[in-house]
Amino acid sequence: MDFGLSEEQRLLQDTLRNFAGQECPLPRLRELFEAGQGHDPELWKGLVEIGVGGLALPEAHGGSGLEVLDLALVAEVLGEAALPVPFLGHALAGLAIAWGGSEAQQAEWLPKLATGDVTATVALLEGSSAWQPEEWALAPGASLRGEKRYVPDAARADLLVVGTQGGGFALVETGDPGVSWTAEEGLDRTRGIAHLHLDGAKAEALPGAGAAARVRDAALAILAADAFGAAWRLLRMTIEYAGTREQFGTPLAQFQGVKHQIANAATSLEPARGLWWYAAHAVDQLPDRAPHASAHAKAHLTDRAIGAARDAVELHGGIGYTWESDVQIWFKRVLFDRTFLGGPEVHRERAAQISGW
C-alpha cells in the first residue's frame, strides 16, 4: 500500500512550480493583483502548453486521461503561486463533458479544450446561496432564460456548462446573442467572477445523469488542494519574515510565542493533507465515499486555511493589515476558496446528511 505520491505526480508539480517561479515571480504577480483582471492570457497558455488544459480528458479526446487527484495536485501548485489563470472552470467543464456528455459533444468539444483552443468554464450558483446541483431551479429546454452569479473567468471563457434544474449540465457558447455578464466585484483578484444573463440562449444538455454531483466532489478537493497550497505560502512567508524582522534587538523567530504559533499552525495544516488527497482519489476509485470525503475536505482544509491566513496577518504585524504586504493576496485567494461553491458549515451539514445524522 502506497500513501505518496508517484515519480510522475512529483514531476507534475515540479514543472508546475519551476514556471510559476519563471513565468509569475512576486512583482509580475504583484503587477496583476493590482491590474484586476484575474487573468493573464500568456500563464494560461503556458499552462496549457505543459498539458494542464486537458489533464484529466480521456487520452481518446487528446487529453492525458490523469483523474482528479493529479488536478487537485495542479492546484496545490496553483494556490502556493496565486496563478491568476482559468484553471477551476475549465478543469471542471471539461469534467463534466468528459462524464455526462454525448459522444458527438465530446468529440466535438473535449480536443479544443485539451489544445486550449477553448476555454471553458462552469455557471453554477443561483441567487446568494443556492451552490448544489440539487437547488438549482434554471428551467432546462433548447434555450435557458435565467442568471447564474459568481462565474469564475466568465469573461475569458469560449463556451459554458450551465447548472439546470434537476441536477442536470447544459452547453451554451457564449458569442450567443442570448448571453451577456457583468463583472462581479471579489476580494480575490487573482480570479475574476461574473454575474451571468441568460436571455433565451441557445443550449445543448448533456445527456448523462449524475454528471453535477461528481463535478461537485471534485470542485470541493481542487478548493481544498487549492486552499492547502495557499496556506503554506502564507506560513513560509511568515516564517522568512519571523527569521529576518527583529524587535529589541532579536529575530521575532527567537521568541517563544511566535514560534509556537508558527509552530502550531503548521501542525494543524500538514496532516490534513490527507483529507483532500483522498477525496480526490475517491472521486475517480471510490464513487460511494466521495461526497463525504470532498465535503470534509472543502470544510476542514478552507478552515484550517484561513487559520493560518490570520496567523500570518499577526505575526507580519502592522504591515500584515496593509495593501503593499503581500499576504493579503494568499489571503483574498484562501476566502475565494472557503466561500465558493458554500462555506464550511454547508459542507459539514451535507457530510452529517450523508452520515445519516
Given for the second form:
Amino acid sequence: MDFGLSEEQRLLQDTLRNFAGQECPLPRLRELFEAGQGHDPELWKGLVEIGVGGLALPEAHGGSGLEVLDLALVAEVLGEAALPVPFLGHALAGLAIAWGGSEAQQAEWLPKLATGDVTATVALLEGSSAWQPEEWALAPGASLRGEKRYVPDAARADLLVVGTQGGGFALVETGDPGVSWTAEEGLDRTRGIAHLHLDGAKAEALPGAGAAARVRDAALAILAADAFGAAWRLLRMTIEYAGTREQFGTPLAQFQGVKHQIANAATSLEPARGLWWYAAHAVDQLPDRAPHASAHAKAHLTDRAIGAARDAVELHGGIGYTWESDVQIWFKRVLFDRTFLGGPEVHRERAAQISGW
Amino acid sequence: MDLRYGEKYEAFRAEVRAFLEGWPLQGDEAKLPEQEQQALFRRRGIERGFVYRHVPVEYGGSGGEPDVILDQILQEEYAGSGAPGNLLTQGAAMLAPTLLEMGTEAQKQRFVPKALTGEEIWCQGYSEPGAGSDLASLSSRAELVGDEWVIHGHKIWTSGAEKSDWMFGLFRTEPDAAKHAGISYLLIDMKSPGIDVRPLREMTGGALFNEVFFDGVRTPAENVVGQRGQGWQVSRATLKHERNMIGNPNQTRHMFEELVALARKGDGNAGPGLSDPHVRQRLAELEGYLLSQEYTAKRILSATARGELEDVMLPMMMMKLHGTNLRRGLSDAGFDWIGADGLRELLDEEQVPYAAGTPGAWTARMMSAIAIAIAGGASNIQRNIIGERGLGLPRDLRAPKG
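Would you generate the structure of this protein in the form predicted together with the partner chain, following the form predicted alone above?
Let's see the whole complex now, leading with the same chain.
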C-alpha cells in the first residue's frame, strides 16, 4: 500500500518547476498577463518537449502511457506557476480521443497531440458553466450547427472535441470554414476562453459511449490540482511577505493574528491534497470510485483554495488588492478552477446523489 | 501510487477476520462480565499475534516485527467488528509506548503488561492550574528524601483519576534549574497516603476530569522515567502519542455516519432531513473535510512505511487542528438537527456519557468538541507550531527563549 508519489512523479514535478522558473519568471508572466493572450507558444513548445503533450496517452500512439494522476501533478505545478499554456483543453481532448475514439481516430490524432504538431481543446459548455451533458443542445451529426461557450485555450487550438446532445463527443478541425470564434474577455488572463460558433462544420463522432463521464472526472481532478498549486503559491508569497514586511517595527508574521491566519489557511488546504491525488488515481484504477471522489475533490479543493487566496490578498494589505500586485494572477487562476465545469455546490450535490442521500 | 495492500497483507487481513468472527462471544462465554470478555479477547489475540502486535512478548504483547501496515490492517478490522480491540486507555496508548521507548528494564516488566490489559488503570498528571499550554512553568514539586520522592502540589484536568491505580506525571525536582530542565517524569501509586482526588464537574454535567492534590505523597526513587531532570523530553514522547490519538480519523468517520443517519430520520426534532438541499450541502462539505483527514492519515502511513517521514511533517503537524475543526463541524450539525431537543438540560449524571444516537449525545458532543480544542495542545498552540516549525514563520513577539 502506498498513498504517495513515485520517484518518477517527483522528478516530473521538479523538471516542470525548473522549467517554469527559468522560462517564465515573474516579469515575463506579468507581461503575458497584461497582454491577456492566455497563452505563450514558446512555453507550450517547451512543455511539449518535456512530454506534457502526450503524458497520459497510450505509448502505442506516441504518448508516455502515464496516468491521470500524472496529469494532475502537472496541473499542480502549472497552477503554482500560473503558466499561460493550453494544457487543460489539450489534455482533456487527448483523453477523450484515447478513451472514446476509434482505433483509426486514435492513430490519426494522438501522435500529433503528443508531439504538439496539433494542439487540441474541448468545447463542452452551453448555457451553464457546469458540465451538464443532458442539457447540451448541440445535435450530433456529420456536420454540427450550434454554439459552445467558454472554450478554454481556443485561440491556440487546431482540433476540437465537441460535446454533443446526451454526452457524446465529436471531432472538429478549427480550420473548417464552419468554425468561427468570438473571443471573450477572460477573468483568468493565463488561460483564454472563447465562444464557439459552429455553422455546418464537418464533424466526426467518437464511437466510445462512456468516455464523457470519465473525461469529466479527469477534468475535475485536474482543476482541483491546479487550484491547489495556485493556492499554495499564494500562501508561499504571503509567508514571504509577512516575514519581511514590517509594521510597528517588527515583521508582520511575528503577530499571532497574522501567523494564525496563515496557519489556518495552510491547515485548511494541505490535508486536502489527498483528495485530488485519490480522485485522479481513481479515474485510472478505481472507476467505481471516480465520480464521487472527483466531485469531492473539485468542490472541496476549490473552496479551500479560494479561502486561502482571500487570506493571501488580505494579509498583503491594500497592496494585495491592487492591479499592480501579482497576487491577483493566482487569485483569478483559482476563480477559474472553481467556476469552470461547475462550482462547489454543483459537485457537492452530485456527491450527495452518488452517496444515495 | 498503489492502494492495494498486496498478497502478504491481504492474507494477514483474512486471518484477522477469521479470528474476529468469534466476537462478540457466543454461548456461555457471552455471559461473562465485560471485563472478563475483554481479558479473554486479549489473551487469545496476543497468542495469535493480533493484539499489541508490536510490543515484545516479555512485556505482554505479540512480539511482531515493526510493520505499520499490519498495525493499520488490525485497526481497520477492529473498527468494523464487535470485538473489544486494543484498549485505548491512557496506560495502553501513552504510558506503555513511553516506557518501551525510555523506561528501565524493571519499569517495562513491572508496568507495561498490566497497562496493556487494563489490569492497572493509569491517569496523566501534566497540567496544573498555573501550567496549561505552558507546561514548562509547572510548580508541583518532588524532593528526593532518602530513597523516596516526597511530592507536594496540585494537578488538574486529570481524566479518570478517581478510578486510576497509577499516575504518570511531571514534577519539579530541580528547583534551581532552568524552566524545562528541572522537571522529572514520575510514576505514583494513586492509593498512596496524601493523595486527594476531587472531581471537576463539566458544563456537560459529566465529571471526566479531576483535581489531584498531593500532600507529602511518597513514591520510590526508582519510579522516575528517564534521567532525573529529563522529564520534559520524556513527556514529549508521550504527547506525541496523545496527539496521534486525537487526530485518529476512525472515530470521526463513525460520527459522520451517525450524522447521516440523524439527517436521514428527518423527523420533527431531527431537522429537515436528507431531502433538504441545505442539509445535503452541509453533509457533503463535512465529508470533504473527513476525506481530507482520511487521506492525510494514508499519506502519513505510507510515508512511515517507507521511512520518509520528512515528506509528511507538515500534514502531521496539522492533523490535530484539522481534526478539531472537523469534530466541531460535525457536532454543530448534529446539535442543529436534533432541533428542540437541544433545549433540554443535560445535568442527569446517570446518563453520562450519553448513548450514541440519542439527542443528548449530540448536545454533549457539541460541548466536548470545545474540550478537544484545548486538550493535548490547545489549538492556538497548534497554530504556532504549524506557523513556526511547519511554515518557517518567525517566533512570536517576546516568546520565551529555550
